[in-house]
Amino acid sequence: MKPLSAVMPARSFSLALTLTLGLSATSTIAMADTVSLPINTLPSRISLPNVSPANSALANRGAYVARTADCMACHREDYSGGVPIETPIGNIYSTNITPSTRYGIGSYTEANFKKALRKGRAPNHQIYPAMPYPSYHGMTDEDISALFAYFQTVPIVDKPPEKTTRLPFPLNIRSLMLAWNVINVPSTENRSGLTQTQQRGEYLVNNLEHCGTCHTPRNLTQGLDKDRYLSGAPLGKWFAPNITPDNDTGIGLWSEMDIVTYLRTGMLDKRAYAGGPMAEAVAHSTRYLTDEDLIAMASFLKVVPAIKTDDYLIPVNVARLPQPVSNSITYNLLEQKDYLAKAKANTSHVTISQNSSKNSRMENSNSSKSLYLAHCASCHGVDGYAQPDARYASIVGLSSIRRAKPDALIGVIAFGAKGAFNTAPKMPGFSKDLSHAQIASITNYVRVTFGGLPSSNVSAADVTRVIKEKS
């Protein structure tokens, strides 16, 4: 279940869109983001696991509720727990929620289960708000009953997580959370005037999927700042962007079908690719949702109050985006390998310098293109279109590389990112292998070459700042 912290800054939480969303409108630039997909072209829903004819209809419905609540992101697919939630004061580890009577929730009654979900109260102690009970507070009785029935059917993991939470004094006094709860639970309020579909979307966004946990800035008590709901927030090495319908800084130019497609697949061509914690949300949760529920979420996100932030998107100029080197190179590994070798050879050159009476030959491999080819092109392709069959991400036109603030892109290059699914390769981070000047050079090359920007002036100092802030 998704992390939420009552006692530490919002940057400690682990759900984010690492690739930013939305575009800014302009009448003079060809826009790729105005294209909408008809509903009959939606990607197919992934079959829901953990559903068995041996289980009751209620328990099988609970398996779907578990997906919509994204319990697996923090408690693992087998619900054994032990996943670290990073915070500035130490890790909070998720617990075993299998029906083990000794180590899990096997001794819970449904009333105990409901109190844990809605109030953060286990039978013998207060739960840290790393478990998002401020959002689950709004769960319906029907969904809680179904979820409880489902958890009685999951295989028992009869052992404790490898690590447990050990916070320093006084944060180890769990009863302190009671005062915080008075101020911050529930985390959202229902709106009036919504259609039935939007009401369902509100329930999914606010409660089960608890999107605001990461996408909403924090107030002084580290609860959600409701006045800036879904307008984006820092999250450790990531940033959860503005997902309000603002045209310039949010997702105002995304159609409902665009949102549905992104939540189903974790990507939109030449716009966005989910990595890091958002990739986990897609992999564990949103790709399993019904079309109706994804459409409901999209419909609600289009009517939340639009909030403009200072991190706007530079509009995509389609004419400036590169074309594939050939029709087959993104699928033909041998062709890409050969072309990459030639490109590297063409960008490396030898200079001769005079040092007294002695000549020395020095290879200059620090040009922006050389750095990209050496460290990035084998996965993302010499032309940026990558190898989709191998699940490497195309980076052409991505909105994350067109933000006014380059911090998100710097962070991904420095620290790496997970792909949208477990089968996708994990991008390594280069903060320890490349200098800050080299990372800045790659950032500028990517923004101009694959983002279509007329220029980019990221400096080594910018990289130093981002790494320092996110480390």
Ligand code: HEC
Contents of the next structure:
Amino acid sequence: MKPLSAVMPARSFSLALTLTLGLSATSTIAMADTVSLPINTLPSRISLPNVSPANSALANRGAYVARTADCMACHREDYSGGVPIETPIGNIYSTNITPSTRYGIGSYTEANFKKALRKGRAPNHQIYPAMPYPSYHGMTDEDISALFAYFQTVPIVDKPPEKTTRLPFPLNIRSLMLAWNVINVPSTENRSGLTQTQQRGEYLVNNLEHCGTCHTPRNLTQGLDKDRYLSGAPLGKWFAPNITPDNDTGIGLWSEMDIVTYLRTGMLDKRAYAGGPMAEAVAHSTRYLTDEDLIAMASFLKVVPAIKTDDYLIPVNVARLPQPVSNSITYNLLEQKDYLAKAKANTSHVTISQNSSKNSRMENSNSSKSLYLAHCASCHGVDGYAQPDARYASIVGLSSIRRAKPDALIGVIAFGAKGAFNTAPKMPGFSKDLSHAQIASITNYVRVTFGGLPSSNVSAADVTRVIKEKS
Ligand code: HEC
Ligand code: HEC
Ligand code: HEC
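Take the protein just shown as the form predicted on its own and give its structure as the form predicted together with the ligand.
Expanding to the full complex; the earlier chain stays at the top.
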């Protein structure tokens, strides 16, 4: 039997993004020590979308706290709930947290609210840790008060969530979480010797943004493994990479500005793209944060202990990356169509050989290119840079295609991608349409051609293993 506490908040990947753009509010967070980045070059922030309807200072501050704590990613932008959080014991659905007295938290006192956030204790039941209370445990009294004031002003949704949690006995015995809490709450410890900016960053990363719930491996009871904090963890069909400052396997080579840009926009040219669960964190939360707060997180991430894992990141060799065929949006579609038709004709009579004689290796690379052109190039471009206007992701140089372990890339090709902030049609999964050998062949082509890797030898067996593991 799986441990009762095996609750892993791998978020569902189907959250609606309905943003109501509202007044812009200024942050009330004062940073005492100096900030090391040139503010005027930061990508600009989307104006704060959810100022409290009451527009009082306290409730507006609470609206910002709700953004930093990413409540909407799980409870929906209108807080009506019903979003499935995938866990090893089954789906746990978020609840309605609007001030409806019947279906929401309208009858909560501030003390009830505080207990729910810090201890996972609702007035009448214990909450499953799919709600990240082990991280919220460290929330300040001031932030909880502001958040509570804000939630009083949120429009009431007077209906139950579309779906609610139904776990079989004995998993439905909520009080068993009490024992789990003793071991796993709080999920992080504060470090000493940090600057004031880094302390703010620590609070944001550890407590409000709960970055560790996805990026930290789990211990035997499925709590966060503090010794491997932020060093990367599987997440359903995805993998949340190592974000400690290790140069070879983490983000040690990223500057603070790189981190800020990624959290603000969900992408970093020729380096990284948030196309999966990370897109939700960006879409619902980090892109709205103040410059000061993003800088604080970046400067904290630079000083967390660096952890080396076995998931090596092969550095970008810029010289090996392709040049864009065209920078302009009027990318020659007709020419491309022609190319694709030829490529499709080619692949229909090509058989992929896993044989390694010199001849068949050449044939292999030809066919892998044809496969890429036929199945991927219509969105990602012949050159991998995609069509910038259509918001298909440029895949050139991405960290996800430069990992020593090809698992994350195989996962994307097999199961597809749809990021929460992307308006382009989603990337389909190819696990049904292509053979495992064909997926392996495309994986190798992408890693070498667009990742700049000297070689890649992913096999059909690797693809079979990854698909089995992630299904
Ligand atoms: C990672 C997903 C996730 C995030 C982020 C999240 N929640 Fe939750 N929350 C849940 C789930 C799932 C439940 C239901 C858990 C259960 O059924 O035991 C829940 C339950 C709750 C409850 C208990 C409601 C009740 O009486 O049943 C409250 C209150 C709550 N959340 C408030 C918040 C607030 C406020 C935020 C932001 C500060 C937040 N949540 C962020 C997933 C999340
Ligand atoms: C819901 C789970 C989830 C949460 C919460 C989350 N991440 Fe991620 N993160 C991921 C996944 C999965 C990826 C891989 C990229 C993707 O999704 O396309 C990723 C990628 C990243 C990357 C790029 C690393 C690389 O090598 O390409 C950085 C940096 C990052 N996350 C930082 C953060 C920070 C900081 C936070 C907290 C503000 C955070 N993440 C919260 C799941 C998450
Ligand atoms: C219909 C268009 C479409 C097709 C066809 C397509 N993709 Fe994608 N792909 C996307 C979109 C869109 C994203 C970004 C996800 C998002 O933001 O919604 C993406 C993301 C990616 C990523 C980045 C994932 C990450 O988070 O790092 C890779 C790598 C990728 N695609 C490779 C491929 C390969 C290889 C093929 C062919 C087997 C392919 N794609 C076919 C649209 C497509």
